[in-house]
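Next up is one chain by itself, shown in structure tokens, the form predicted on its own.
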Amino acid sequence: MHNHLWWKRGIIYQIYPRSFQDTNGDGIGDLEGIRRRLDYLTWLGVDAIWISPVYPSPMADFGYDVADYCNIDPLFGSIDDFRLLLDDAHGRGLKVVMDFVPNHTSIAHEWFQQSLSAKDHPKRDWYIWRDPAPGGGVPNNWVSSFGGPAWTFDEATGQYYYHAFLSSQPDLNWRNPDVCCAMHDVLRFWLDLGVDGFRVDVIWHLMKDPDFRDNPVNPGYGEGRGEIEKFLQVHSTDHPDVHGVIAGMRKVIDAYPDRVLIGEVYLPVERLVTYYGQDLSGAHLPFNFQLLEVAWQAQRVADLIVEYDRSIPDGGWPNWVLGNHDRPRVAARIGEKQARVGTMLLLTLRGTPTLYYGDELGIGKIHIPDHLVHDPWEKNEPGLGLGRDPERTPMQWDASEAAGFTTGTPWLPLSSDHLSRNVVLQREDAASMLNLTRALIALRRSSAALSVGTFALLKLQGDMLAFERRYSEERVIVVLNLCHNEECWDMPADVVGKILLSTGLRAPDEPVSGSICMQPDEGVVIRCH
């Protein structure tokens, strides 16, 4: 297995860092925090940290409306704190990725404050201005994704600019090749403070159509989604020119071995395999979010595992995401139980897995009262439930009033079982799904089938999920019951095994050939004689 890279035998932890460990009292968790939990990361087993932005920012966006792309927040703590963040992860082995946000920037960067001075400034460029459209007004039709017109006028000027997101967010003109010479000095100041990668946000928003043609409308929208559904965005993202740039960005990375760069991409399967670039000179990893929005019944998962996996260029490795800091988190979507199968779907399927912080103790949904909301998205569209807060509530650490994440009072609430919740109680309960997960990823670790095996989908009956990983002679089979009743699924002719892990509270070694019956609930990692 160590013949292949780390990013693709390893798992990668998402941490969104206001909501993991606050060391000083303020509510918001810190760079601090994330140090200190280290030994639990690798008690967990994880490989690498992938750390959300926390760069100097007003935080309109939460650290996505960057000021200075070359510091740290003092929210956070200091560039030494990330430093000393970095060595101390690096002595026990953990990786450490970067968010990276090269589409805009806040409105309080010292580039945008010399671009919005004067329609000759040099920085003037750097940005996306547009003159009113002819008889006044927005430039086209184009909408951001907050809900609301994607252009802002600047009086004084008497032009737009251009804000996929916020106003305050306003995008960076990737044609102007100043901004890639900046933006890849950026990639640099981080890469030799030695971090190991970027993930890239919002990778197939960074080009931009240069006619500025109006986006055609949804046939498909209807009442109560965002305002940014209303338009089919094929001028406003994923332009073919996104691939140049992010070629250019791919040399920066393989300038420095072991690297990785790994692009955020909502976009369906024959076009996300795009962002591997021609000749595989785009991310390493494209974002593969399918598992976040497909139905969970056993047809519909194995359809897109299979469409997915073929899509795939030659040489290309896929990767596998469960849950985010954008999406509603695993056990709110589907469900505590069929949480624990998800969780085994995810560390079993070929691919780098991408577990976010928190899905390993099954936190579900939250309600966030209206007071107490803070996206920015909920705020301009509120009753949709688009709002992102619900899966950014702090970590539960132990059953003290604030789950030991903080002194002070959490910027965001917790769940109201956190004081049975929490990863002190869940560490000695061999059932939990904290064990589960551990559990999960050491037998993930200690097979070569499950780390970089092969993948074959098995035959489905009922609602049950089956395939097959396989490393020379090493033959692993996973099964599936993606529903709430008791299955049983027929073992392929020639297979003699014993139950590795199991969901549920099947013993280990048990033996198994000729049909195996499911729990409702329940999946099943077997080694085969």
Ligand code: TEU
Given for the second form:
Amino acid sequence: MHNHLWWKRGIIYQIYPRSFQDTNGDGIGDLEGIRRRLDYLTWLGVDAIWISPVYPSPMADFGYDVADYCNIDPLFGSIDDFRLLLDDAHGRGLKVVMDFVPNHTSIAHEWFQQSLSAKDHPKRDWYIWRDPAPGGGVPNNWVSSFGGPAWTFDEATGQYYYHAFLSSQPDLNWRNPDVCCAMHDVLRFWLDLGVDGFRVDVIWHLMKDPDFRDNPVNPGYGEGRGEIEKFLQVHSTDHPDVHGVIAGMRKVIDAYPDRVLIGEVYLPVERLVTYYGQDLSGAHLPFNFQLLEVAWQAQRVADLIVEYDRSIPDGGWPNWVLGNHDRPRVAARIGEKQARVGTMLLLTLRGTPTLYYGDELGIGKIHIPDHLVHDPWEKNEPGLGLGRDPERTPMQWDASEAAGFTTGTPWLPLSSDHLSRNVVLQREDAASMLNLTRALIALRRSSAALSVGTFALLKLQGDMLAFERRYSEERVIVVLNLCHNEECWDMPADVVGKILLSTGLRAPDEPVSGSICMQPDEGVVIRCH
Ligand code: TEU
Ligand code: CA
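If the structure you just shared is the form predicted on its own, then what does the corresponding form predicted in complex with this ligand look like?
Next comes the full complex, and the chain you just saw is listed first.
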């Protein structure tokens, strides 16, 4: 399995830097904080960290509004702090993946300031400027992902600029070759520093319909959903020309050995897999977010795994995500008990797993009082449950007042159970979510079948799901009970082995053959003889 590239056999851990570890008491996590917690990450056993944006930014979208692509925001430290972090991470065998936000900049970026300054400025065309519609008003019906029109009028020059997100996040014009070149230079800047790859923000947004046609109405839209869902994003996103742009980035990256290109893509599977690109010239890993959205039923989960597996192009490598900074935490979504089963699924499926910080503690639902809401989406469209603050709260390290995250006041409230749910306590508890996660990581890493082996669905029965991972002679069976009742399964005669790990109380090494009775909310990994 060591013939496989690190990003195929490895496990990625996503860090939301504002919330991982503060070291200067301002209540906001920083790069030095991540560096001081590297021992934790190597103890946990992950192979790589992906850090959400740390570039200079007005923080209108908490770093996804970049004012300078080649520096570090003073809030997080300096470029020297970054170098130190990178060196220390590499010294421990950890890879570091940067967040790259090429679709839009901040309005504070000097490119935009120049673009705004005059209609004939050479940078005007770096962004997407359009005249008002013939009768006046916005150029088309495109809506911002955070609600409201996606066009903002500039009085001085009499045109609108396009922003798929906030009006303070103007979209770059990737049809302009100078934009391409400038952004490729950004990639090289970080690659030359030694980063191991990029997670590319909203990669499916980069190219838009050149005619800016109206998006069609979404017939499935209902009350209580975000405004963005009123229209199908057929002309504003996923334009066929995007694949040329991605292939261009990929070329830049491929000039350096062993780097990875991950793309953020929220699309149905058949569209998602096109982001591997023609002849695999696209993203190495187009993020597969299906587990974030699926109804937690064995049938649904099995269907999506099989469909995904079938859809991936030859030579393409799969990947799985169970949580991120944009979606409710897994324990909030499916409950704490099933989150253990979900984590077993994530870490036993075929394909690179991405683990979201804090999910290894089972952090769950967190209520953010109105006066503490930070997320601009929640502010724009309040009360619909779209807010992303609950999944961005500080990491819970110990039972001290601010959970060891800061000596000051955390920028977002801690989960109310941080005194009992934290790294120190869970490390001591053999049955904790943390130790389960760590054991699953160790198991995956020690097993070629789990890391890089084949996948086959074995059985679907009620709320129980069983699959097989195989690599040469090694055969591992995973059985997951997705409900709160006991469920028994008469196994095929050739499944004879022993339990390697259970999410429940079952003893490891317990022999298995014939039939297996799964405890409520239990998942097991079995090694066949
Ligand atoms: O997210 C993109 C994005 O489309 C999601 O916010 C999506 O709208 C939502 O999950 C519903 O499908 C990326 C970043 O991850 C997010 O944090 C940024 O706010 C956004 O891009 C803009 O850069
Ligand atoms: Ca800080």
